[in-house]
Amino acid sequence: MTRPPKPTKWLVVLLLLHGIVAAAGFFAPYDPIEQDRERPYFPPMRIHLIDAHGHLHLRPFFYPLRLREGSFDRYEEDTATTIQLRFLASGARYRLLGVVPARLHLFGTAGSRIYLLGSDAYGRDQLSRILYGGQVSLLAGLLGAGVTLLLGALIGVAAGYFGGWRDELLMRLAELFLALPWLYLLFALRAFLPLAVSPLEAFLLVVVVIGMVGWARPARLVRGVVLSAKERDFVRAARGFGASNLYLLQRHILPETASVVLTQAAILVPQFVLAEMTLSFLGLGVPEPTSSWGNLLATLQQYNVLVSYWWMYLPALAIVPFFLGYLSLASALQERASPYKIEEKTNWNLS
């Protein structure tokens, strides 16, 4: 018997990523708003444990940057300083996990910034802007796709397990929404809603969006596990007893559609991450000073930002880990829902 992949292990590092972007006030050095305005674009600065001169320092440290020699944009590390890295430094007042008060970051400096990803036109720290601008993305994913499984839910429980006139028009409704281009169909409730709104607002407006577009492939999965399930000969027996339908749904129907809505969440939840960033980066999504991955990437429509700072292009990256753990784990998932494979094998015994 060949067992399918367990989905732990990536549940681990989702969960370890999350985390990370969850306790963003602890692991960024800076307050994401806060402004340098004698840094603009600042190129990424590197730690260093050897020196100029070849000694090993025992604490990380960096060289201060400063303008090259007849360049305007162009920086060097002056060796002649070094600063050295603190870690569990107090800095800018944050709330843990949105709850708890806390000055603790995980690395700071004393009298001076460290650039570790850049920055970007306002001399704010990408890192720290990456790391909060993570927890909207993020969020703003996660809750589009619980919208959209409890509507593809409902709609799927409904016309499977009720059918008739209702399985035909909730079907026929599913396969409209199939066929139109889901992101132009995005900018088309996006644009019909105000844009002048306060960052709260428009990632509520973001969310409601994204999750009412995508209900349509989970209810036609859903109701093709209701529709197998009803007919079952357990489910038989239990209505012949007189069971309700509320019984039968809650105790025989609804469990067996777990695995398809798991790994439906699995899919969904980078899908609408995207679809986030694709309507901040376009400006209808969340604004400005409000960070997201998408209004990070907006920068990107200016053509010396695209040619000249490479560090604006790191926001992109910082949902890669995160598709690849929801992608692997969606595909544990449906290998472990899958019947196992049952390899026989006969031994011949010639005497």
Contents of the next structure:
Amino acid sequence: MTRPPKPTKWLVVLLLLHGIVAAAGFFAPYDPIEQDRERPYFPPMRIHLIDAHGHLHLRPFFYPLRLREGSFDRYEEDTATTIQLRFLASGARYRLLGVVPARLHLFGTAGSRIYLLGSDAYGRDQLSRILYGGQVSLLAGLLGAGVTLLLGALIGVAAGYFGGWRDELLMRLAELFLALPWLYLLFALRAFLPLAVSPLEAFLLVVVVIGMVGWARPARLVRGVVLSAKERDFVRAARGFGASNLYLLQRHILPETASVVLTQAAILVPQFVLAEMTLSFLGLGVPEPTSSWGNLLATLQQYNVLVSYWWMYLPALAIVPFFLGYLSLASALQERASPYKIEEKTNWNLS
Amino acid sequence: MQPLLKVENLVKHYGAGRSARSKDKLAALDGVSLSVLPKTTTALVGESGSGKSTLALCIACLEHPTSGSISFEGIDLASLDENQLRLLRPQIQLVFQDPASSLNPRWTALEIVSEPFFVQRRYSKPDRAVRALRLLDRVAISRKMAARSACELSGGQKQRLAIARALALEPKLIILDEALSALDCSVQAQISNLLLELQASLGLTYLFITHDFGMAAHLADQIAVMDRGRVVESGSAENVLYSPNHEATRALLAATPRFSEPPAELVHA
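Complement to the form predicted on its own: the form predicted together with the partner chain:
Time for the whole complex; same chain goes first.
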């Protein structure tokens, strides 16, 4: 038996990943909506240290691309000129974390643009769009999970603690929500709204919809924990001293639900990021030119993009480290909350 | 003498919800009458499922009886509203069978024993800590243990802690619901002596719920025997132990383990 992994380890990994996305302005070399119509669908470019003549350069550089002869969409490196990468360069203006105005970027180029992860139909830098798109997708996931857990925990506690007809009513409602075909519900909701909504409105709509839809499952889990917690003898004992419902909930019952809520949070965030991606992919989410992981993938709906430009799939890879981080965190939290706490403390090492 | 606690014709049905039909109802208590004199120990003996714990919960106002009355110092508990009940609750305290479940495992011993002060908003903050430490001293839990969380204490220490917590609000009646059953023999002896000592110094009244006639004989002045939701026999400890009238009492007495006479060849050896 191995010692279960510490949740803190995964928490640190996730914080780093989120930090990169939150500071997208610094890590992205360009403004995500800045177009360059001369360079549509440029493939990812390579960074070199050794040039075509075999000389070693101390500063990494790249060659600009030019159309291959006799082709209209195949590019090759033009080795006549080298363009040096500049680190901690000043470039497009942005606001760090949406507040602090800044111009500093991790790297930049003078003159020709470098597309490390290729460019899209309008010559926009994919790397920058993926980083900025992560802000929208992750924020939607986090806020959606927050709304869901708040609703779920409130409803679960109310149902479990007060019981009786309230429990019956809330749990039937939860079953109804679990059974709803929410994607179609969203279509219907979207049909009510005007054709063009602002990115902010669309974002809030997505958050509210995914937040409202998911509460039923955490509510049922929390209800279960509350049902067993309120029958514990220490709750009875406290009632026996004359404790009020509010006191019992605050001091004894809510702390019992904490591990379930945290585990649910770690499971729900990636689920909701995926939900945002689905909605944006279908065009129901955040509209262009703002990028999100979902609408970056939406170009794949065009057949020529699907078969010709493999780098347009890259936004789908961006979510992988986040998913692994969140799911590992969830399982670490779950193991920590398991009833075999003493074994964990005594640090058995039988493997 | 005026009894401290008087239970009359108490009935408690479970599963009496809206959807349950009358024949599905389970009578946990089926007309229990009992009275407990102040500063005495009354043992309530019965096999599992005879309704002892339900009676304990009803007396401690943690369950509502279906019918019948409980009066404490002449006050009918059913007539009290929530606020009056809050003031009366400190008078009646319950010690549970399993201390692992009756103490919040996340809390330290000191937090647990001072919880009743917080709930009842008694005493100033520094005063609470002093009183809590004094209570822990009473049940022989050291200062070093006071900072440990409840799950780190041994079974005997946990039960002593639970007793200290029950004493915090200076109750008149303590209901011990199988409070010794989960402990091993030497710890049982230690805690039963602690209980006797506390009774002598604080003038406590005990309602001692058990299935063990041996313990009842050791602690009790009065014994009441319960069977299937009814008190079938009650009286002074000697009478019940040495001249039992009811079949259920005899069956329980016969089931109490004891040493048989030693074989003759060992007596002289």
